[in-house]
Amino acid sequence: MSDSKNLSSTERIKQKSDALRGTLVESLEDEITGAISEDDTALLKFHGMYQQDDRDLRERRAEKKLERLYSFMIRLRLPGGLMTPQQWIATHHIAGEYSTGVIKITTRQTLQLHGLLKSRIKPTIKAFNKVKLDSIAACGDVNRNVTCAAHPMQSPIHEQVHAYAARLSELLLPKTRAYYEIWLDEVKITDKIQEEDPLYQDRYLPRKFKIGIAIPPNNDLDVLINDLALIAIIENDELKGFNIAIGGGLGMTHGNTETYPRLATVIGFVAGEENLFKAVYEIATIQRDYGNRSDRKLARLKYTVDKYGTEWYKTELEKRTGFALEEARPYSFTDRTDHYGWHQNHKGLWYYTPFIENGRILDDETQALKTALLEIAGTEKANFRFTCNQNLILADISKKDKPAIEKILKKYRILENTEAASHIRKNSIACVALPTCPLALAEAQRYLPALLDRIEPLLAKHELSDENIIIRMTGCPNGCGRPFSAEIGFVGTAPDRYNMYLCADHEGTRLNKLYKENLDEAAILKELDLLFWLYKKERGHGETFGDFSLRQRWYKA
C-alpha cells in the first residue's frame, strides 16, 4: 500500500477539502485579488480549471507594484470529442464574451478556453451547463477525459466503441456535488452518505489518470500513451473485446533520472461489458491504494507498475475483479496521423477534417476559421468531432448537405489553406506552453509554426517534402504534446533551448531517445539538414524517418 504516513501537500490538501469543496467559495468573493488561494489552486483542478498569469507581464507589473494578471484556463469534459452543432455555437460565444475568444483543441481530444477573469468563472460554467457542457474532473487527480479513436470511417462499429468513451466517463466520475454547489448554486447536501465514493475515498487518486480506447490499425489518439489503454478487437465487424494495456505516460522531469515516459504494456483481454468495466474500475482502486502519495513526480500508474511489476499488478486485477484476464489478442498499428479533407464512412455520411495548427481556432490573415466554423454550425448539418492531434472533424455530413458545407469552407478558404499545408505541418502538435502554462521553459504554440517555416526549405532541398515525418514540441518535458512519441521531438529546457529526440516509429509503439542538448535555432536547423541529406541518401525502400533514426543509432547510449 502507498505511504499515508509521509504524505506530500497535495495529499493533505485533498483529504480535509470536504469533498473538493475547500474553501473555493470564499476565494471567489475575495475582490481584493484575482487570485484564488493556494490551498484551492489544488483543488480548483478537479473542477476542470487551472489558475495561470501573463508571464509575459510579469516583469513589467513588478516593477509598478502590481499583483500578476491572473486568469483561469477551463478544460471541458468531453468524452471521445464530440459536440453538437448547438454546443459548438454555445462555445464559440462563450469564448468570445468570457475568454480570450481563442478557441484551443487539446491533445486529450476536448477543448480549453484561456484568460478567464476570477469573476467570470462561474457565468462561464452555467453557460456551458445551460447546453450539456461540464467541466468535471477534466483536471485534477482523478480520471480524465476519455479519449478515442476519433474518425468514424475507421470502422463500421465505430460508434459502438466510441460510445464506450461516455460510460467510462461516467464510470469514473467523483461522486461529490461540490462542482454543483459551487458554480451552479444547487443547494449543499448535508447528508454526506449520499455522496459517498467507494471509488475516489476522501484521498481522489495520487495523480492524474488517463484513459484511451484505439480502434486499429489507426493509432490516431497514441492509446498506449495512456495509464490505461484500451485496443478493440474487432473480427468480421463484430466487436470481440479489448485488449488492456497499463502504465503510459509522458511526463518527465528533466535532470531527474527516476521519471521516464513510458508506453502502456499489454496485460490481457477481456470481453464483455460488465467485465471491461469491472476491470477498468479495479485498475484504478489498485492505483489508488498502490500510487506513491509522498513524491507527486513518481505517483502516475506507470511507476506502481514498475515497481510492483505487470505479472503482480495482473494477479491484483484479477483478485479484485473475481475473472482472469484471457491471452491478448492479436493486432497492428499502421498510421496515427489524422485523416485531411473529405472522407465518407460505411453508412454514407461525409466528414472533412480541416488543418487546424496547434489546435488554435480563430480568425487570421490565412483563413476565417472561426467564422465558418460558427457558420457551419448555425446549418446544423454537421456534428463537430475533436481529434487527439489538435483538429476536428466535420462530422455525419448526408450526401445532399455536402454541398452546402463545401462551399462554406471555400467561402472562408478553409479548403484552400488545409490543401496548402505541408505534410510535417499537418503532423505537427505544440502544446500552449508560454505566456500561460507556469511549467513552461520555452515557447512551443507560438514558436513551432516559425521553426517550420524554416525547415519545410531543409525538406524540399531533400526531395522529403511528400514524407509523413511527425515531429512535436514541448516548453517542459511534462508530455502533453506527446513529444516523446514523435520522430522528431522537441522539448524546452530553457528560453530558447530545446532538447532533441529521435528514433520513435510512424505508429505509436516505440518511444524516441535523447540526439542533441540544449539547441538552438540554428544547431536545430543544422543537425536537421544533415540527418535529412543522410536520410535521403541511405534509407531502405519504403523506411521511415523514425526507423531510419533507429537503425543508424542516432541518439544518446
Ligand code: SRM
Second form
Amino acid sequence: MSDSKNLSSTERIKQKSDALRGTLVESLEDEITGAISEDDTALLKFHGMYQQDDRDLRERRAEKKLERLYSFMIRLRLPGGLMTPQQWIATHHIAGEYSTGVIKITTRQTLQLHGLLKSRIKPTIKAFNKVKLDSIAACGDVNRNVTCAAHPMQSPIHEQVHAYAARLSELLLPKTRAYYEIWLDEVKITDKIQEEDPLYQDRYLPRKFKIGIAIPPNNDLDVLINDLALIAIIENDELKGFNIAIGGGLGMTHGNTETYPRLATVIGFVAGEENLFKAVYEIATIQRDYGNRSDRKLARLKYTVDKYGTEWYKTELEKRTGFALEEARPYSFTDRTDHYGWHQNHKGLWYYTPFIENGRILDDETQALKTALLEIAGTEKANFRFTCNQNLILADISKKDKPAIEKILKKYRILENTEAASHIRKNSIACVALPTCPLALAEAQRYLPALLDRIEPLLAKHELSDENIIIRMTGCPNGCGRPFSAEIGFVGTAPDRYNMYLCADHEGTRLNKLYKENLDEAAILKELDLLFWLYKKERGHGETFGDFSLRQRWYKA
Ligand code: SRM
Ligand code: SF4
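Output the structure of the form predicted in complex with this ligand; the preceding block shows the form predicted alone.
Now the full complex is given, and it begins with the chain already shown.
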C-alpha cells in the first residue's frame, strides 16, 4: 500500500479540501490580485483549469514592480473528442469574448482556451454549461479526458467503440458537487453522504490517470502512452472485446534516471461490457491504493507497475474483479497519421480533415480557419471531431451537403492550405510551451513551424519530401506533444536548445532513444542533413526513417 506517513503537500491539500472546494470561492472574490491562493491552484486543476501567467511579460512587469500577468487556461472534458456544430459555435464565441480568441486542439483531442482573467472564469463555465460542455476532471489527480480513435470512416463499428469513451469518462467522474456549486451557483448540498466517493475517497488518485481506446489498425491516439490502454478487438466486423494494457506514460525529468517514458504492457483481454467496466474501475483502485503518494515525480501508474510487477498487478486486478483476464488477442497497428482531405465511409458519409498547424485555430495571413469553421458550423451540416494529432475532422457530411461545405473551405483557403502543406508538416506536433506553460524550458508551437521551413528544403534536397516522417517537439521533457514516440523528437532543455531523439517506429509501438543533446538550430539542421543523406542512400525497400535509424544504431549507448 502507498506510504501514508510521508505524504506530498498536494496530498494534504486534496485531503483537507472539502471535496475540492478549498477556498476557491474566496480566491475568486479577492480583487487585490489576479491570482488565486496557492493551495487553490492545485484544486482548480480538478475543475479543468490552470493558473498561468504570461512569461513573455514577466521581466518587464517585475521591473515595474507589477504583479505577474495572471490568467487561466480552461480545458474541456470531451470524451472521444466529439462536438456538435452548436457546441462549436458557442465555443467560438466564448473564446472571442473571454479568452485570447485562439482555440487550441490538444493532443488528447479536446480544446483549451488561454488567457482568461479571474473574473471571466465563471461566465466562461456558465456559457459552456448552456451547451452541455464542462471541464470537470479535465486536469487533476483523476481520470482525464478519455481518448478514442478519431477516424469514423475507418471502421463500421466506430460508433460502438466510440460510445465507450463517454461511458468510461462518466464511470470515473468524481462525485463531488463542488464544480456545480462554485462555478454554476448550484445550492450547496448539506447531505455529505450524497457526494461520498468510493473510488476517489478524500485524496483522489496519486497522480493524473489517462485512458485511451484504439481501433486497430489505426493508432492515431498513440494508445500505449496511456496509463490504461484499451485496444478494440474486432473480428468479422464484430466487437469482441478489448485487450487491456497498463503502465504507459511519457513524462520524465532531465537528469533524473528514476523517471522515464514507458509504453503500456498488454496484460490480457476482456469481453463483455460489465467486465470491461469492472476491470477499468479496479485498475484505478489499485493505483489509488498502491501508487506513490510521497513523490509526485514517481506517482504515475507506470511506476506502480514497475515497482510491483505486471504479474502482481494482474493478479491483484483479478482478485478485485473476481474474474480472470483472457489471453490477449492478436492485433496490429499500421498507421498513426490523420487522413487529410476528403474521405467517405461505408455508409456514404463524407469527412474532411484540414491541416491545422499544432492545433491552433485562428485566422491568419494564410487562411481564415476560424471564420470558415464558424460558417461551416452555422450550416449544421457537419459534426466536429478532434484528433490526438491536434487536428479536426469535419464529420458526417451527406453527399448532398458536401458541395456547400467544400465551397466554404475553398472561400477561406482551407483546401489550398491543406493541399500545400508538406508531408512532414502534416505529421508534426508541438506542445503549447511558451508563453503560457510554466514548465517550458524552450519554445515548441511558436518555433516548430519555422524549423520546418528549414527542414523542408533538406528533405527536398535528398528527394525525401514524400516521406511521412513523424516529427514532434516539446518545450520540456513532460512529453505533452508525445515527442518520445516520434521518429524525430525534439525536447527542450534550455532556451533555443533541444535534445534530439530517434528510432521510434511509425506505428507507436516503440519509443525513441536519445541521439544528441542540447542542439541549437544550426546543429539540428547539420545533423538532419547528414541523416537524411544516409537514409536516402542506404534505406531498405519501404523502410521507415524510424526503423532505419534503429538499424543504424543512431542513439547514445
Ligand atoms: Fe501535458 C503538464 C499541456 C498532453 C504530460 N501539460 C501540462 C501543463 C498543464 C503544464 C502544467 O502542469 O502547468 C501544460 C499546459 C500548457 C498550456 O499552457 O496549455 C500541458 N498536455 C498539454 C497539452 C495542451 C499539449 C498540447 O499542446 O496539446 C495536452 C493537453 C491534453 C489534454 O487535453 O488533456 C497535453 N501531457 C499531455 C500528454 C500527451 C497525451 O496524454 O497524449 C502527456 C504525455 C503522456 C503522459 O501523461 O505521460 C502529457 N503534461 C504532462 C506532464 C508529465 C506527467 C508525468 O507523468 O510526469 C505534465 C507535468 C505534470 O503533470 O506535472 C504536464
Ligand atoms: Fe509545457 Fe512541457 Fe507540456 Fe510542453 S511538454 S506543454 S513545455 S509541460
